[in-house]
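A single chain comes next, written as structure tokens; it is the form predicted on its own.
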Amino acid sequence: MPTDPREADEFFLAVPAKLDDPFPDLAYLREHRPVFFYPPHNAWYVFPYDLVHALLQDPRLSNDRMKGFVDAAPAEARAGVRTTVPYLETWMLMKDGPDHARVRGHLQKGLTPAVVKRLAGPIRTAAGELLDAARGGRLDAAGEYAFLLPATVLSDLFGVPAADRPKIIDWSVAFIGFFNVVPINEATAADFVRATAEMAAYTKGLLAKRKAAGGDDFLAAVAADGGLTDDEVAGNVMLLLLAGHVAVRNLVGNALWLLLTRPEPFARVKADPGLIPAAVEETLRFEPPVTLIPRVALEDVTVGGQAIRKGQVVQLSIAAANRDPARFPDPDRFDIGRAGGHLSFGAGVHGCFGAALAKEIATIALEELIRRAPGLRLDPSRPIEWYRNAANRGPSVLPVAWDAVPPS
């Protein structure tokens, strides 16, 4: 029988209040139960940095978790969810080995370092437009800024006309609801099925135009490459929208909250904006926007002395690994001078496809807000609301205020 309630009966994911600050439990589990089976989830959890880092790159663990999405849907919604599988099965996130390399390699033609660099100007413009819309030096920096900015940037990346950006936001919200609200319910499933069909048709329409007339956006590059089917392109555009939206919102919101609640590092980045990229990196370590990365065992494997059977789910705790004192001295201190090494973008061949773009968006978002908002601070008149579940951490409402500059 376990001697500490954090080991089973009060496992941190089973107690909603613990999601506010799971790090004490994660530290206990990392030290005392580094590889831990949690029966209610029928899954293994792995906590130490070295093990998580190794398993992220272990070919005996698979990314392919597609069957679980259909099975997890309510019985009355499964037929609809099954219609989305042809697109979900194209996701590079769900592929291993040569097939993963093939899809990722073709998609990479549309998101090169040069493309990310070229997007810096549009990102800055979009951030400025969102801040211009703020009135009276008050803003929900999560819902009105960090949420809308990546949707705008991804629209630009895909070549979506500005008038159609609300569609991208609508589809993104539907995808987020399906994949991040546990358990899946009939409403989130129905919204996801609708959004998948609509976005697939829309993306294929844009792709057809790029094939006919070319262009300089992501879809034009992928169309010119010609190595993927239309279904593969449409499916992976959905993946990029899902992965690149809520995670970036969480990253921007977490970074801003950490700076606004810590006067010393905030004073440093205000005095030297060149430190903002380091603040983004330390945010990724200290408050990762995605806290768990799942894998499935392809064969029986022993990890940390524990026997994991073929087919079992293995949840890799990024949040625990990123605060492992064996890898990061004084890990519970937010230190923007710290060297890198966090695992928030994974590791190895499955490392985050859009990591460079995510960091570029977050860096520019912080630069523009700090530059344009003298006296930037949390707005005490409105409460912060948090988006925290099994795999995500970030503010959904982050009210801020600043000293409005009178017109000259």
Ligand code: HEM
Given for the second form:
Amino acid sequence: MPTDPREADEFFLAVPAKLDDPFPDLAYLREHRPVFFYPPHNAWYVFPYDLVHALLQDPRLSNDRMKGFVDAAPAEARAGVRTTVPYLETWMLMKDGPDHARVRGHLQKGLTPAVVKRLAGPIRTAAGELLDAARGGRLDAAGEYAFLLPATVLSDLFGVPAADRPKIIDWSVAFIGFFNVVPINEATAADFVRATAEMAAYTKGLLAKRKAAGGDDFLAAVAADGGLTDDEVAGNVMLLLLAGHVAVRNLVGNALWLLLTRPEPFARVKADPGLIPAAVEETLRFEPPVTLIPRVALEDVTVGGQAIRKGQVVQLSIAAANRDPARFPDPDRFDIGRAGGHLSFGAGVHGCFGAALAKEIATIALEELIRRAPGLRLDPSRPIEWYRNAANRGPSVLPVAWDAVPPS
Ligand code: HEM
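Starting from the form predicted on its own, produce the coordinates for the form predicted together with ligand HEM.
Full assembly next; the chain just shown is listed first.
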């Protein structure tokens, strides 16, 4: 391995300002420290595409991150956080082997390709309603559009009536605040505990109705299947909201930001909206909403010549893998003509459960905005704000403007 003259505390993991553009550091680490132990996190980081791709599917690495979960909360919050464990333990995301396959298999009945296809019309309607609400050709495309659209779609999927959508958003914000803000503090923990209890009770109420009267939504299909306990269904609905809401916001925001700052590909998708799915795919590679995926070693494993010990955390860098020149020629170029192959939805048995739905929402969100907003551009009068931590990337505020058509 080449000698590494740089210290660990120079990299983006230690310097929050570098999160704005971690890609130079990621390129350096991928080349010089492909399997990198970072003492402050007591974790390994892996950067090259081929290693990340292989480790995502390696049964010697576990998805179960529940060990130490309660202890990571401040002492005063632990009793509350412990009450959420019965739900978190049901998450397919945290399970390995046959138990993972069992839970995922039952939930899959509620999110088939046919269900995603059926949602296309309602997604388009919801996108249109959000855009109609934007008067005067100005909109925060992240907060007022990309954030609200998946919340609406997930609510529809779960069978949540429109009047209760604000609850879904409130719970989602509480989950994000808890899981994505490090270190955990007492306030975010208390909010998480509250939201978990409320959402679990709410979901069980919906499930009871579907068991009694049937229906044609996700919960009705899962209820009809009958293979999961109520806690397993409630826990995994919570996971779907956490996994699906902000990531989709970030995908839509990242795609818009990339297009609005790059005239050539933007002109191409405007001229041919059929290219929008390709723009979404390349956005996923170039600016992945989820940048790191954690695993825990079940045994001692040697990776890239480094000895990873049983019990150690291994963070797989999707952002670095997706820009590996060994896999993607000219990787730092945003090129909507590429053939795909990114790892932004993971790989193997844990590969994203909602990938098809995420792409459907993002594609329709872009189609509707571009179609309805002549002269769409960034609004320079208001600043963009970024939601960036080591594991997530996307704008939280993305002001855009367009030429409002005067009423005829
Ligand atoms: C652009 C949007 C999204 C991105 C970038 C994304 C990314 C990912 C990634 C990287 C994984 C793999 C995690 C691992 O290997 O440990 C994953 C899994 C998962 N995703 Fe997504 N996701 C998105 C949208 C969604 C949506 C809309 C839903 C729900 C409707 C969803 C539900 C899940 C679930 C339940 C898992 C766990 C699957 C399992 O462990 O078997 N995701 N997602």
